Structure formats: C-alpha cells, structure tokens
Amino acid sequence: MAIIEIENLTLALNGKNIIAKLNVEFWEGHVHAVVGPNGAGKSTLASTIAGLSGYTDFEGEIRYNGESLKGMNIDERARKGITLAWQEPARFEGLSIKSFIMASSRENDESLVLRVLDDVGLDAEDYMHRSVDRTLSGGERKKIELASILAMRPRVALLDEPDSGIDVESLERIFEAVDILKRDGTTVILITHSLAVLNRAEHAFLMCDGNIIDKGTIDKISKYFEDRCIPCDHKNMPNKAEIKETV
C-alpha cells in the first residue's frame, strides 16, 4: 500500500523547472531510496514532500493516505506524521538538546531523551544539557536531528543525505536508527548520492533532470554506481570513454 503517491508533479524555482511530471510511489513501511547525481532533484522532491516554505507551490498532486497536501504548510504535514532531516541540521541558540527532543515527542518523559540520544550513539549525560548551537559539530547536529525524529515516531520520515559530514563508525548509529523507525512502522525515505546509504534501503528510485528514470531492487539500481550512469536519451548522457576518465 503506496502511503505517499505523486501524480505528475512539477515545480519551478526561480522560473525553471526543478521537477517535471514526475510520477512515484513510496510504499507504508519501508526503506526507499531516491539516488542520482548531484542536481537531479532529489532534496528539492523531500523539500515539496515535507512542504518547506517555496516548496508548496507546485502544479500536480501529491497524496498522503489517499489526502491531498496541496495547500498544506511544513507545520500541518508535519501533525500528520512527515518529517524532514535536512542535509544541514539546523542551529537552535539557547535551546537544550533535551528541550529540542523533548519537543519533538508527545511524550513529557526525560527517559525518552535517554534512549534515543542512545540509540544514536551520543551519552546523554553529556549532551542532554548542551545547546543546538555552534558548538557541536555537523555530524552531532545530525545525530541529535535524528534521535529528535526517533522520539517523534513519525508515519514518514525524509532523510537527505543522512551520511554527509559523518565518519564511518557515526553512519553505522544512523543505520540502527534508520533500522528502528522502519521497525516501529515508519515509512523511511533516503535521499543520497551514496552507494552505503542505497545499501540499506530495501527499494530504489534513480533521480536524473527532475524525473525519476528508473526503479528496482537495490541491486538493479546499484548499476548507476557502477558506471556512474545509465543508458539513456539525455543530452548530457556521457559516452564510455567520459565514463571512464571520471570513475
């Protein structure tokens, strides 16, 4: 059963089309991927899904359990149960980590900070306190906007490029906890560029020119990473020897 379905959905920035006429479906409960190059579309797609200011105005449909989203802010589909994890975690000064998360959950219980800032690989001892500001580095800003999703518990979670700024042992806490919200029933959608990422998604999607060009198991669309493209009509489509000179 397909939990978001998007119908030839178009969306212009700046007078050009970023998306155009795109058509897919994200099935309840599972691990999706949405993978291609840099510029394919692909955080502006998580960007209209979760309905970011800018991103609202878009000409098709997008449907949320059969319900439309057209006219809905961040705020409204975010009640409804879609979240977003930027790329770049935002900063709040002044505000305590614990604050934050708590926020996040409808549940007013300091336990709750303990086990999702653990299920991150962050101790809470030292981190409950701190504030989301400067201080921390990307890679804990990151973790810290995923254990706030983790206390969340939401229908649909969008995850951009989840592994970027992170060392190799931190990627492996966010896998865990890509791996809990799909056990509590979340609907995890992958945005990436990365072979690692695609790996751990059980379905995938390959982005190019603001249109989804292919779809498969993960092993079929891991061929993009081997040849860093696909055979197709695109003006832009590289010939073997480009191919080769930039793998």
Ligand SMILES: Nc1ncnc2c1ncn2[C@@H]1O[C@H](COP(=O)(O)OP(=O)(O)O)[C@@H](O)[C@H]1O
The other form holds:
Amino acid sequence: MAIIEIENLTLALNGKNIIAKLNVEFWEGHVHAVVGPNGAGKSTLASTIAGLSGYTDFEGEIRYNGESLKGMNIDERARKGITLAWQEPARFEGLSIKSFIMASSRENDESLVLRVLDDVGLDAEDYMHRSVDRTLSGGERKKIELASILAMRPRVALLDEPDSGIDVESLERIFEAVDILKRDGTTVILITHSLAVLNRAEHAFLMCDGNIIDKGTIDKISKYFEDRCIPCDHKNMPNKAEIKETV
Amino acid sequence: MIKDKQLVDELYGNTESPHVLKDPDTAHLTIHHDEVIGMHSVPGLNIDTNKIEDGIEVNVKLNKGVRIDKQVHLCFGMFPEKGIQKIVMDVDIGTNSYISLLAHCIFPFAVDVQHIMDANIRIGENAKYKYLEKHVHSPRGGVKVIPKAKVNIGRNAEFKTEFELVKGRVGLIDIDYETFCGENAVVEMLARISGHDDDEIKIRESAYLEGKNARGALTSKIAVRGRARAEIYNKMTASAPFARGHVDCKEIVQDDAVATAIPIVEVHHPKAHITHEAAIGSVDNKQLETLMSRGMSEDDAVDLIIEGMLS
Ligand SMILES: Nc1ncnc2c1ncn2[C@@H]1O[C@H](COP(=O)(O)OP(=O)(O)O)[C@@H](O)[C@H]1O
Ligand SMILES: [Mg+2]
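Mind giving me the form predicted together with the named molecule, seeing as the form predicted alone was just shown?
Below is the entire complex, every chain and molecule, led by the chain shown above.
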C-alpha cells in the first residue's frame, strides 16, 4: 500500500517550475531511493513532501495515508510522522546533543539518547554533552541528525544525500540505522546520486529535470549509473562525465 | 554570622545552591535590601561592610598569594516590591591570588526596585578573578539593574566575568563596565540576557588593552522578544604590541523587538590586532525547520534555539 501518493505535482521556485506534473507512489515500510543527477529536483521533491517554508505552495496533490498535505505545516506533517534529514544539517550553538535528540522524541527517556547514539556508532559518553555546533565534523553532524530521526520513530523518513561527508566505515553505520528504521516499520526515502546508497534500497525512482522518468528494481535503475539514461526530452540531460564522477 | 536565617534561606531558595551556606570553607555574603543578613569569611579573605544610604558599602580584600578554591557566594536581593538597593564595592585582589565569585541577584517580586552596583576592582599581578553574576527577576519586569564597574587588571592577571539574566523579566538593565589590561593580562566578559515585553537592555563594555600581549574578549548573547530593546556598545582598544582581542555580539530578535550593536574597535599599535563580529537577526530558519520537522511547534523550537544560544 502507498503511504505517500503524489499526483501531478508542480512546484515553482522563483517563478520557475522545478517540479512539473510529477507522479509517484511510495509504498509503506519499504526503503526507496530517488536517484538522479545534480539539479534534477530531488531535494526540492523532499522539501515539498516535508513541507518546508517556500515549498508548500504546490499544484497537484500529495496524499499521506490518503490525507492531503495541502496547507499543512512542516510541524503538523512531522507530528503525523513525516520527517526530513537535510543534506547539510543545521548547526545549533549551545544546544547539547542530548537536548537535540530529546527534542525529537515523544518520550522523556534519557536512555533513548544513549541507544540512538550507539545505533549510529557514536560513543554516547563522549557526545551527549557536546553541542550540535561547528565543533562537530560534517560526518558527525550527519550521524547526529540520523540519531535524532531514530529517536523520533517517524513513519516516513526522507534522507537527503545520507552519505555526503561520510567516510567509508561510517557509511555502514548509516545503512544500519536505515535498517533499524525499516525494522520499526518506517518508510525510508533515500535521496541520492550515489550508487552505494542506491544499492541499499529495495525500490528506486529515477528523477530528471523535475520529473520521475523511470522506476523499478535497483538493478534496472542502476543501469542509469552505467550510462544508460532513459531517453527523454528533459533539458538537464545528465552528461557522462557527471555520471562517472558520482559512481 | 547569620542574622536572619529564614530570610537568607528564602533568598537562597531562588538559587541552585541553597546548601552552600552550611559549609565552613565557603565564604559568603548575603545582603537583603540595605541590610547584611549573613556573612562568613575564610582565611586570607577580608570582607567588611558599612551601611550607607539605601545600601551597603562592601570592601573585599584578598591577601597576596591566597588561593580560595571554593567559590565565594554573594547574594544581593530584596523581597519587597519597591525600594532601592545600592551596593558600593571596593575589591582589592592581592598578587598571585585566585578567587572565583558567584553572585545571585534575586528580585522575585519587584514592581519598582532599583539595584545599583558601583564597583572598583583592582587585580594584582598574576592574580585570577572570576565573577559570575546570575539574576532572578520578577515576571512583572519592575527591576532596574544598573551595574557599573571599573576594573584594573595587573600584569599577567586575569579577569573573567559572566552576566546571566535569563529568568523572569529584565525590566531595565544598564551595564557599564570599563576594564584596563596591563602586560599579558586577560579580560573576558560575557553577557547572556533574554528580554521580553518592553524590557530594555543596554550594555556598554570597554576593554583597554594597554599592556604588551594583553588579550580581550567581549561577548554578548542577547535574545529579545515582544517589544524589548537591546543596545550593545562594546568597545575595545589596543595600544601595545601583540595586544589582541575580539568583540562578538549575537542577538536573536523576534516579534517587534529591536536590537542594535555598535562595536567600536580601535588599534593604536601596528602590532596589535582586534576583530569583531555581530550577527543580529531572527532565529535561523534551517534550525527552526529542523526542530519542527521532528515534531516541535514553532514556539517550542524558537525557545529551544534561544536557550541554546544563551547557554
Ligand atoms: N530557491 C530556488 N530558486 C530557484 N531555483 C532553485 C531553488 N532551489 C533550487 N533551485 C533549482 O532547482 C533545481 C533542482 O534543485 P534540487 O532540488 O536541489 O536538485 P537536486 O537535489 O536533485 O540536486 C536546480 O536547477 C536548482 O538550481
Ligand atoms: Mg539535492
């Protein structure tokens, strides 16, 4: 069953259609990947589903469990279970990692902080009382973002480029966290232009120039990375160099 | 000496350290309105007090070479809704000594209260002086806090202060601190203040880095909401070789509040260096949306971000 159904979604930013008449369904409880070259509109799609300011004025329909998300704020959507992890997570001066993670959870349970930090491979003793600020490396910051999402136990988690800034060993922890989300029944939508991330999904969508132009198994969609982009009349035709670079 | 135990306990009941007064190794001084109601000293530290009009004159002398390991507690406050509390302080910190003070200023019921502090502080060579001042005010905003200090920091000495007013309403606060740094001396002043309604916050801090290699940092972290106003005039001058410093002002502005920051940096020596940074604005949108995307309401998210910034 689809937990998110998108019909004829059109979204303009600064007067330009970034997403144009897009149709897609995300099945509940699965790990999906939305892949495509830079500028395809992947982050815009994620922001629109999450309901960030500036992305709420869309045409068409986005339904979550059958209910329209039109006019619903980011926090209302989050309370219904939709969350987003930014590609470049925000930094918070003075806010402890513990408070940040607790803010995501509905339970007032400190042991949860220990558990989710452990889940993403961070030593809770070392990290709990540090701030979510500039002293964290990009990779550490991404893991903390994921920990906060684990603490939230969302129904839909949109993870924008979850591997950016993550080293090879840590990448495995990120995937384990995705497994935990899946085990909890969360629908995971991985926004990515990396083959490694695509390979962890169960189902993939190829996005190009503001539209989903193909979908199917990982094998099928990963052909895209092997330089067999489905011919279409999109304007941002991915060039070979770019595809190679991302593999 | 504890003159009015109940009153002392009630004042300290507003702080996070109500137990300290029982410890014989912890020096403390408690002034309620214009009366000393509790006082205890430790070897090497002399505190004497005189009654003056509307207040108390306090003379603090720390002997040379004395290191006081336990934080000294000061408590200035008053329970009546109206009145003036004036504290005139003279602080003489001997060479090679160390002291750390925690001052609580408690005005939980104020409707029309003035707290005036006039301090003259001399820190001897190689001495270290730390001063943390925490305010607890009434939610009605009827407090005027007017602290003034002139601080001379000797060779190799350190002066570090922190001023915190994040509970209750500010009312009006008008800080005026002037510091003079000798060779190798360090000054660090941090103010963390949160204003609401029609609170008014004024900070005028100056650091004169006069000695070779003197170092300074003036930091203000301010949040204003409602119709509150904040004006921060921080000034740093450097007039000796290798003197260096930084002036930093962060202000979060919500609703109809207004914040101004006017940093003045002045360098009188080609080998000195001062930087400044001011960031004034609303709560960062990405921070806000991150927390909202985890299910927090906008108001709760703003509170948490401000709490972090002020911590
Ligand atoms: N605020 C904006 N205003 C105008 N154009 C934008 C804005 N944000 C993104 N875009 C454009 O939309 C397109 C899709 O961007 P994005 O969704 O970030 O792509 P992806 O995540 O697939 O790399 C890009 O061409 C980008 O330049
Ligand atoms: Mg993107």
